[in-house]
Amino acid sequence: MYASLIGPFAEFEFMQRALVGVIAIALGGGPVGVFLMLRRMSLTGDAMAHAILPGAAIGYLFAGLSLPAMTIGGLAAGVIVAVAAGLVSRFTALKEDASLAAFYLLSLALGVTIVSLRGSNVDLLHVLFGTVLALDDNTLLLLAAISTITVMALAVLYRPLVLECVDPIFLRSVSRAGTPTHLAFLGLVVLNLVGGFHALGTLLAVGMMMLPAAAARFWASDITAMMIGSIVIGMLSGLGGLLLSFHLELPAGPAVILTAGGAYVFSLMFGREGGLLWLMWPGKHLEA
């Protein structure tokens, strides 16, 4: 049991690094996920996670696999589309999801095409799958920071994100605060992808934020058991995916959002909150 479950991070510490990077990306990005799955912007989430790939891939061009360029590129190119795309939707015909579509379809290609100008086939893979199992201090540093801003910025958005997902014109008749706190919460949605970037890479970063905030609305009904839940999911997918990793010699980023999906799997069987399993087995009903 110690050498299959606890050896490799006592042991190794590429493990430990990267244990900490995926703990630090669940704590912040599990509780996003919850709103943008309340809020039906799960594909949402997806499209900006691709949209931040430009920015990183310009970063890498100028810089080569340089933290602060990539991430400073990641998060304005996140922040251009996310405006671009509401700019869109509200003064042209085109839906919010038709134009982050084309947005998310022109970044990918662009992204792609950059990291391709100047790298190769390894740095290519580092983009768009990551690098869990290298994690220097200054990326868990970066990953520790998002985490802790995205914490602390729900605590004080909480109220009107939640009043924004159960009723949003009850919101917008009481207070500004709708506008301001979407825009906010965009930014943090572009933080973590851009802080799961870095561990995960484009195409998975995404992962980590949506899974376990699925599997976690199959174990509760409220919004604050959700968020804890999908933070539970999320650290032990983490944990669960990286020994898969280090037993099966998989790649640890896919282990890792496989066993999330396995989590949600799970979930969407057996969870209390509306799982397969339980809609097979109603209830008794009331008797007069």
Contents of the next structure:
Amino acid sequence: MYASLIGPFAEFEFMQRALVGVIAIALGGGPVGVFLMLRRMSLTGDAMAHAILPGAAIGYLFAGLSLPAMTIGGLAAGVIVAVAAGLVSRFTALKEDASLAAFYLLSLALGVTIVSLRGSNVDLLHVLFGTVLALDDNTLLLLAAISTITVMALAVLYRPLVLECVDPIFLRSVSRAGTPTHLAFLGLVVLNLVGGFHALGTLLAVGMMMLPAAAARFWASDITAMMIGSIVIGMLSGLGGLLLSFHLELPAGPAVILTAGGAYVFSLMFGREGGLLWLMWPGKHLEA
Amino acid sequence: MNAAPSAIRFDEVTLGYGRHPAVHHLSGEFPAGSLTAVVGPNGAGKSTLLKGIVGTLRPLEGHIRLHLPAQASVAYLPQAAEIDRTFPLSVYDLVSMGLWSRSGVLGGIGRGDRTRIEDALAAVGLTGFERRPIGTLSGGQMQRTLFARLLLQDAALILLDEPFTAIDAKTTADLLDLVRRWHTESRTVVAVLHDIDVVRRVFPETLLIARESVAWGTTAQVLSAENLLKARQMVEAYDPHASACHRSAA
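Given the form predicted alone, corresponding form predicted together with the partner chain:
Now the full complex is given, and it begins with the chain already shown.
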């Protein structure tokens, strides 16, 4: 038991670092994912994750696999695409989902091209799928900072963020906080995606946001419980995925996301709030 | 109209979408403390009028002026369909948002506030529903919940957009009692309504509108057979090639 569950982390420093990294990512990504889901922006998160790629790639072009260059590039690209997609949908007939799809395809192709201009396929894989088993001190600090900022910002934005989802007209009638809140929230999404990008790569970063959030939806009927659930599911998926990759010699990033995916499928089947099992056998109806 | 100062004043107001007017050259006032029904056929511009007062829609022309005590807020109940009922939120949490003007983004909800929330829920007959998710409420219960939120907003001006559509007689009667109570508390209430009987029974004043004001004043005078016929004959005139309106904005 000890040897298989604790041993890898006690023995290998890279496993400890990976665990700290995925825990930090789960802490910030889970609640952000819950809000993305409740605001019906799940695919927006996916599109923005791809949009980060060309920015990070340009950083890579200038400075190689450098943390600050790729972080700044990714943040800039994420913000530009979020704003551009918002503007296109506001001023043209194209809906936001269509304009995001256009932008993210463009970004993905551009990003892969830029990385290939200079780097090898190994570097490309690094950018696309991350290096959760090779997190250095600075990357860990970045991940911890991002999750700290995220949790504190969500605490401040909580009320307008919830109200903007439930009853935007009411929010507009009592406050002007709506638009700044939305922008700050998009900023948090980009920030968490950039953090996740360093550990899991652009293609999988969004997985630690959406999968735990979607799984938590099946266990909680209250938004607070849902956010806590998403964090717990994210952290357990991180732990389970790392162990899985260690014992079965699987690539670590995909193993973490696969575990989160497994948690989602399990919740879909057995979740107390609308899981398939409860839909099929709801039990006898109550008195009142 | 009467001696009371105006709470809302319209000067040649035109409201609309694109450049097409939905409310055309409206002038007049809602006196402070008045209880007014806004009546008219579908497409007459009733909801548009409320949006103009709240400020979510800017007039294409003219001015809407609100004269409210400095601190007072405006409470607005839009048509219920615009609320996301799938959001995992409890009745208590939704009602407590009526305290926004006091608590803002960050302010806490203290013991006194909690008592007020409970009182508001009791006033609409929803004691015991605190923890229910809003997605499980019936149409009438949802409307009661929203009225509890209005109670907490403690606003000097209350705007209701078809608050009793698809609501049964019992619930309507209960909620109308709250409207009457607001009137006795000298709040200004403007409600868009369809049920002419309710208007005749409860609302002293009426604005009959069919894109332009057909009649505005005491309910008995406004709701004459002649005026109602006139409003019904309103043409639903959306002309994509309409030319610019040159009526003078006095």
